Amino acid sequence: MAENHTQIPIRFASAKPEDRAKVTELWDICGLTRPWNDANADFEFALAGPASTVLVGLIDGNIVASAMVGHDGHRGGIYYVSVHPSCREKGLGALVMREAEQWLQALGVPKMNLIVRSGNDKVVGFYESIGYQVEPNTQMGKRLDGD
């Protein structure tokens, strides 16, 4: 569990089934969704297997914050980070990635990637804070669900 260094009582905890329609809600409204991604989907298959998981960042009961973390047995990936906008510039958003970060080591997992849209500099300085660095890699993708 991350330690709490704001004002705020946040506790983390992963996800259950009964969350997803308001962890994807909080995703909608982060604007994290694409049309072309079921977002719905992505909760349901994190949450099926042992590689993976969505924690949730409760406050008095609510869903504030998520992240949808699995890994391959080697690099650690991060998706849907989100905090809901009442609740930014708090910590919130270190918080959530110490909570990945502390799941795959408890697993083992040396190394976490994460995937930033481009032209979003708020975000890349974000992490850049927290001690991710951009690396010198080209990242390619194959659609294999025939969208």
Ligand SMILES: CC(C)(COP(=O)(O)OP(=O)(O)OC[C@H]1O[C@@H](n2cnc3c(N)ncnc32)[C@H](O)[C@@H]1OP(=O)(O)O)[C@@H](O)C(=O)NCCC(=O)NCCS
The other form holds:
Amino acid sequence: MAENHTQIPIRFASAKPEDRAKVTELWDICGLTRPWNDANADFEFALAGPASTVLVGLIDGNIVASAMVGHDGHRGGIYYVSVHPSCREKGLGALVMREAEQWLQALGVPKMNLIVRSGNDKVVGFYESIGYQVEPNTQMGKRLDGD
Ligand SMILES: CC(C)(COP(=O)(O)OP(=O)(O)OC[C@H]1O[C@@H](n2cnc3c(N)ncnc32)[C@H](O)[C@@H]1OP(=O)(O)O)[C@@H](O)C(=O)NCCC(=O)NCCS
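Next block: the form predicted together with the ligand, after the form predicted alone:
Shown next: the complete complex, the earlier chain at its head.
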């Protein structure tokens, strides 16, 4: 578990199947859900295999932070990085990222990649403050589900 310097009594764990509604509600509140992505299916897919998970940060049993993390055998990736608006700027975002990094490190994954959506550039400063760098790559994608 990541070292917690925040004095906030937060505990991290992998989400349980029954956490789905609360976790996806947090992702929604944090502005991370999109009509073309099925957040419920993402949650279930991440919990279904050993190469991915959904992490949750709990204060007094309430889910206040989350991230979906996984790897493809080469690199790690992270999605739905979220801290409830009432708990921001207290170090919890950095903690959930550290937790995800440690989850990947335990599996021997050497690098984390992440995508910041255009229009959400303000979070680049957050990631830079915890050691991430903007890399000179072009990201490309293609839908495989016909959508
Ligand atoms: C991004 C998010 C997870 C950050 O959570 P947080 O708990 O407020 O972040 P922290 O308090 O751990 O901040 C860690 C560091 O990043 C800095 N930081 C946080 N948000 C920042 C921002 N928007 N711009 C620049 N720096 C920022 C903090 O000042 C802090 O730096 P410090 O340690 O030098 O003081 C949270 O704002 C959030 O849920 N946003 C909405 C969802 C989102 O956009 N997620 C990212 C998708 S790519």
